[in-house]
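First comes one chain, alone, set out as structure tokens in the form predicted on its own.
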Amino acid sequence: MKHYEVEILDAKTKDKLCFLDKVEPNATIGEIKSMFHKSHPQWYPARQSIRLDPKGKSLKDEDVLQQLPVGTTATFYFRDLGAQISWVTVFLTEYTGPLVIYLLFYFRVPFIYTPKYDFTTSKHWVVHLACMCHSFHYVKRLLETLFVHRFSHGTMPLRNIFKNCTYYWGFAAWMAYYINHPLYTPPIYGEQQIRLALIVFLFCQIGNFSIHIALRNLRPPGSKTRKIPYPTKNPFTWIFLLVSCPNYTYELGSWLGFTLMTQCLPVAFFTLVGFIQMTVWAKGKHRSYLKEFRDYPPLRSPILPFVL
């Protein structure tokens, strides 16, 4: 059996930072990396981003030395990706807060609004129905975080998790600050207009976590395989037939269903920016379903049927 010798050059100056000696044809990417930390303990294979070139995209982690396009002497390129942190505690921080800011405004806790509004609570049961959604909403998240979803990347960059709080902590206390302030009005339409937010809410929540089921199941634990995602015995995931995600499709009812029911501005506005987001990220896997399967369903649009 031959042996590859693996030489790995830092990708912005060229120099050789580390040369490995017999390594075994079948070895993986990831093993490779685990020989690499072996001489630089400081850059953990998380953090370690290998390429055939210096400008070209990562090699996956599964990635076998002796399936690639290299000779018997490889040469691969190091980009240094950061301080990284795992996708399970940017979850848990980035919805945590979320879920403790809006009841302190709910709650209506000192220094919020003024002294003779501590403590008090809204004359309005839309104002606590939003509470219950809104809670109800991240809660969700943190336990699909904690039981259900399956990440194909195990970490991200540290510097991400200020960013994602900023976003999801800012938009909380900017929404909860109105609904929960003691001049808050109801919308418009009463009664019926809430009703009708509420069950577009909870049907759309209930989609998205059948969702997330679905795309469990795709793939075994501890696998990071990919596969073509069908419509499943749950008419929640039917959708698939026309959506690459629909669990942004279902996230965005959820929101949409938020702001009708509070009819207030700041959540409309995070609706928007929030769809904005979500249209990016699902143009983004809807390419990539489309560049790996062959047989990718033509009629599946990103994430609005027959639009978007």
Contents of the next structure:
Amino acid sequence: MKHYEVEILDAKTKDKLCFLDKVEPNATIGEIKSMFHKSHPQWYPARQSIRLDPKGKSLKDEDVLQQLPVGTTATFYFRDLGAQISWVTVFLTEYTGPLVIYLLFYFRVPFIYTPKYDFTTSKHWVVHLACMCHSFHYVKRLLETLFVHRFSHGTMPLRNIFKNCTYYWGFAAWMAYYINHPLYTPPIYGEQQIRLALIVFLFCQIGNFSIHIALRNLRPPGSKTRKIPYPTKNPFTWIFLLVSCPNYTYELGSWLGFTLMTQCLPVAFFTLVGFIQMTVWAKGKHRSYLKEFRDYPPLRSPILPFVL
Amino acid sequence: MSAAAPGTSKAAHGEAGPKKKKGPGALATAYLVIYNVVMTAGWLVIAVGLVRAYLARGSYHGLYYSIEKPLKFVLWAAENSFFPYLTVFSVLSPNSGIVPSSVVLTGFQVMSRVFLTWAVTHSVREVQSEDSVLLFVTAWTITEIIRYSFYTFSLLNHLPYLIKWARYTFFIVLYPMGVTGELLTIYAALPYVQKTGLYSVTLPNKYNFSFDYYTFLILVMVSYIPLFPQLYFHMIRQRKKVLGHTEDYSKIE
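What I would like now is the form predicted together with its partner chain, since the data block earlier showed the form predicted on its own; can you produce it?
The next block holds the full complex; its first chain is the one shown before.
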């Protein structure tokens, strides 16, 4: 069996960083990354981007050496992706924040409102309901992160955790401040409005969860395969007929429900910003589905049926 | 940044149309030249207005009124031509001597000027007679006359070195001058904003929302601390890139 030689150059300076000889032809990029890590311990595999071309796309960990367009002496280019942090860590941190922060406002912890209100509770029952819904939502997200989601990427750049936490924690504090404020005004249409909002919210929470389960079941444990999602027996997944990313559709629905329930402008802003971001993600996902699968159902829109 | 067409079911695979990188055509160049000439003229009108009002009044108090309308016009023109302008401008030939400035920074500058003019000076009548207003208007006027003539000449491929030098040198004094004027103006507006509750919303209300413009203005002032040095040092870096050679430094003295 012929062995390969692998040299790794810096993509920017073209300096020779590493030379590996006697590499197995069926070695994967992932294995090569581990070997590279041994000679450069500060660059753990997650922060290595290995490419065939200095300006090209990163090769995947699963790519096999002998299947790449390289000679028996393969030259790869390396780029440092910077400090990385795992997706799970980021999700857990960014979701725990809102859960805790909202409760601080709900219990009217000192230094938020006027001292005479410290540790009092709101007289409006919708405020208690809102707290339950908000907390339920983030507990659900935490549990999904731990037990449901199968991530394609292990890590993301470290700076993302600061950006993401600022977004989630900041908005949570802003919304919670008003909902739990002593001068909070409950919804104009009272019980009717709150009831409708609760139904919408719960419906979308179940929907969102159903989609997460369906997506998880597409992918065997530990794998990174991508398949077209289809409706299952669960009626909440039938929306796949019309939409590529119904998890985002349901998420939007949940927050619209919460906005209606609390009748709070900051919640509406949060819903709007979230909707914009999810639309960007949905469009990207929809485009990659179209690129990858020739037979992708043409009726589907990225996030809103027929519209967006 | 995603530029995908809306994801209707009719959309086939991929984006709408290939992205081509090319210089501006004759039409685009003509548009840009006209735009920059108009902007240079607009700021010149403001400069002339300031000088005439000073000569007429004998003092520089209350010169804001004499240039209020042309100032609002040039800012309106900058806001509304900004995006198409920059899209074309960003692909101009590299030999024109123009170092493409960051879209974000310039857009931010337009926004902050609109804010100072409308949300502070126009809205709080009492500050219109402050000298600090004159300070930032003068700084903006000189900067912009130089900057727009710089673009005009560059587009016509006849850029006098003096204009290039002025554009990348005057800012050293004009930026701090403008920032000082802006900060002093906002500071002067504070007591009036607090007293009248201008642009502020209090609880309780049915939208469960509140906004304190007074606090917001203070936050704006604080934001100058991280932002101004970034803009300033960006220009200094541009200066090194564009003017580069060390002989130039001896010409300044």
